[in-house]
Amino acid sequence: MISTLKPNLKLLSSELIQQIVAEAYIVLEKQGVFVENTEALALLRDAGMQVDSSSQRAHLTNALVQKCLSTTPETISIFDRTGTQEYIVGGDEVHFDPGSAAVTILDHKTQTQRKATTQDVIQFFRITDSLPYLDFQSTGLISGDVPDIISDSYRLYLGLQFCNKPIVTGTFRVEGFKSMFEMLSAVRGGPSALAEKPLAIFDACPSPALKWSNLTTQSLIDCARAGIPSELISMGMTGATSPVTITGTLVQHVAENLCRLVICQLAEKGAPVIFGGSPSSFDMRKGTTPMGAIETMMIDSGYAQIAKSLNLPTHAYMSLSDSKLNDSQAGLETGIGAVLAALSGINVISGPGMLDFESCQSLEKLVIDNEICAMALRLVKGVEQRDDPIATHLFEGFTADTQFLSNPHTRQWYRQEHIFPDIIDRDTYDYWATLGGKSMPTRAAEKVEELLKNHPPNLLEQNVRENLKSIMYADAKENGLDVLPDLGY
């Protein structure tokens, strides 16, 4: 048998991704990261680096970025709820995840935005939960009808309920880690056991260009000593908060993520880490960051292939639209998206359901993003050879009438060479015209409907919903909140 051939995307060549590296070296060393975390500055201190208190400014050797590199893991687990369901991400491996914490959800009924109930979010998860394609829920909706203040905690006491997949989230406030890992302790079964299963990836965001808040630096170093993969967000506009060109926004991405690489190894050595990135072109005449932009997905295909360099695990935001409805613009750019992102070898993507630059989530778009995923997944497994010989022995006596319909090469191998989408219509004209010739929107929200129907909720355990409950109730009530929404059951 001839080896599969798996299909890549690379844009960028070894001399040009060297020079990158060197010059986010330099850009460390010479000009330094502001770093807004007293704890982050210490240990950047101890490990020998220049840093001036008073600036929050740090200066990062060549020497220590290496070591560190050294001592991120290649690749890493993560597990679903039960821990038996493992996930690789590094190498090629590729997963999607709906994009996280949108602060509207488009209504499919009048067709505007508008702020999610819990109950919502709920059916984002319960959604989520059954849609094959992808591997990995998120945080992806902010409850309404909670006080910001636990909004962070709220969406992942309810993920961790109402769907089994591994999640990726983040919290809003220093304060906000401590409820969240007693949460995700609580579903794994104490803290040493997440450390050995770890069931969430946080984000952590800088602010660009080059500073670290306190708060996503406290979240780099809590999650490094929790054993919880950090995926590190760095976000530059072209133009506008990194240099105009895509070249020169990748020297402060990898700058960026550097160091906030640093910053996990320092606080915990061999902690994991994922190199993402959520950064975009600026479009100059509507002052907007558009996710759809083909060159905001040549930045995320640039520095995910620079990061495989580095032999770092990787994420970015793609398989979204900008686009504020189901229509056109929102198919071709999620389409475009998952697939460079999936030929990228990227292995988390966030991005399926969104609109309007990364900020509405849509759950009719959601399950037609799935099918936009599952053909990505079906080209980067490349053409693989079934027989040896591939064929000639199916035409031994070919006779006029040969057809292949009910050989039983056929019926062995449809399946795994093909796909079959649901929601993409693939009907002729006058069937699709006899089922009311509905559009891809309207089959979607019909198929929303299905599944919330044939899906039931796929629950926790009685008494780790009330441990749970608990630790949740206790984080609302110190921030002055004593009854929270009904969730249903």
Given for the second form:
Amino acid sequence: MISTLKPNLKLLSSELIQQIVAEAYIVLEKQGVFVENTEALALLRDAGMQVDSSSQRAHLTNALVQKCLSTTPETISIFDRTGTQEYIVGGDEVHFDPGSAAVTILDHKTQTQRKATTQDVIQFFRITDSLPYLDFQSTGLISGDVPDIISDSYRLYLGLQFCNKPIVTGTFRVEGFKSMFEMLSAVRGGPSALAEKPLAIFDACPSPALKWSNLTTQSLIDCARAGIPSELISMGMTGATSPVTITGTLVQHVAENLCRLVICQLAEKGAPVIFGGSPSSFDMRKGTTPMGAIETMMIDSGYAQIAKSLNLPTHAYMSLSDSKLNDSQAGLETGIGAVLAALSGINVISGPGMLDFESCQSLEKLVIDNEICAMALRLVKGVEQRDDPIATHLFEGFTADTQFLSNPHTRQWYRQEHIFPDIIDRDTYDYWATLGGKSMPTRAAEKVEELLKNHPPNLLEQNVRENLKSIMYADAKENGLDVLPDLGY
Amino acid sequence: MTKNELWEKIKHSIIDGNKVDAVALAQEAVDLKVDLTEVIESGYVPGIQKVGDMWENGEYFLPELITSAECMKAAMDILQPEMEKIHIKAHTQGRVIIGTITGDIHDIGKNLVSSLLSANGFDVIDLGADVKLEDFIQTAQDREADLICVSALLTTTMLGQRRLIELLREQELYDRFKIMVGGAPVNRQWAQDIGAHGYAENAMTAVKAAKDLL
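How about the form predicted together with its partner chain, since we already have the form predicted on its own?
In what comes next, the whole complex appears, and the chain from above leads the way.
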């Protein structure tokens, strides 16, 4: 059999990659970066770097960056809640997860955005659990019915209980890590078991340009020491917080991510790190950061290509939309993003379900996007040679009546060669009309109802849930809260 | 092998789409001199019914459906001549004349309907593709058909469906046969407009529509 060509998108020439990386090194060494965290500054100083404590500015040498790159794992294994299903993050492996940390939910009945309740968030996790083309879950929706101060740990608390998949999450406060780490450890049965089989990926976002907040930097250090993979989320906005050209933004992006990678490696040699991001093409007319812009996707695909040249696992916020409703714009931006991300071989693709500049989750969009992910995943499997010869034997005895429907060859391969979507409409007009002539959002809303009815909550064992509850209540109590919403199980 | 074991084997040969087994078991039943009506009613029919259920549930798609239908037909080709030899008439849902209309050589859809009607107990006379309107009418009269099924793939050839019904009316045969139309450009509205009794948009609904008509 002839080996299968894995389709692959490459936007940058190797010469261009070399120059972008070389310029990133120069920026790190000459301009340096701002690190608002004393522990990280101390680590950099101890590594022999020039650090100015008063301005919190550190200059990184080319040699240190290269040394840290050499100790960063090329691939990471991440496991589901039961610890049985392993996922490789690295190479050209592609995994989709819902876009993270939406502050609102699109209410299907009113078609307006509102804050999510605990029950909405539970439904979001249950739907994610049921969708086969989302390998990972994410804490992609924030409960509006608990105070903001505990919203980071609270969403993890819900996600771990209602969904079996590995989880992409992150802290909103330095103190958040403690209870979140305790919960993850409780699920795995201890910190060392958690380090051995990571269950979560923590996102860490900088404040552009070339600036690392105390929160982000502490999260990087904490995760590195706990063996939890960190996703480096640089987020330049072209012409606003990063250079306006795509290549210019890539130079900044690479510099920022390499700096964080260095901090992780100095905190713990061999710490798992994922080269990610959420940069955007800044819209100069509206002052907004469109995630569905083709230039945003070009930056994403470009930095992923650079990360691969450095042998690093990759992440991007793609397959999401800036639309406010589940309309054509939502479908086209999500579809283009998912396909380009998959073709770019990005390992963790965060986006499904997301609308309105990464701020709004929609359960209906999540089930629609699941089918987009299915198509993108099918595409990158490529065109396989299944038989040798390919087909000449199938034409033996060919007559005018020959058809392939009842040929055993059809039955042997059709389900491997072709995917069958669930809510994408392929009915005849009459049958579609018989079923009520429903639009995609309506069919998706019905699918959400069906999944909630027929896919029972994939609950964590009761004793572990009790453990999580005491960790969550201790966290809440420290922040002056005695009561949390009832989870209804 | 008990009778029940034989029925189970037959049933599975149809569900699995195993033509070699489906035919061999039919021959075995003949050799064992088992009541062939019972062989059909207790073995083959439950098999094809299960296939229909699996289609309805979304477990089976067209390849499984058609393969099972062809297995059914292959087994019937063994059983029916034997039954005729001893003057037993196999139970039939009705006699159907089917074909793709004149000027149209696209017959995959018609073949699906033909296979499934046959597998579901209809006595099907398949006239093939590019069938003249007169041939539909003549065969239906000669063979005392209950139902005429006319397929068309093209918007140009579908007009022949209307013409066929006009001809039947002119020859005062319209009330003698039920007419069912289908094909890619055909829809329920068209079927109503031209005065067809039945319409089906796919092969499985064609079986149901035919049963409802007869």
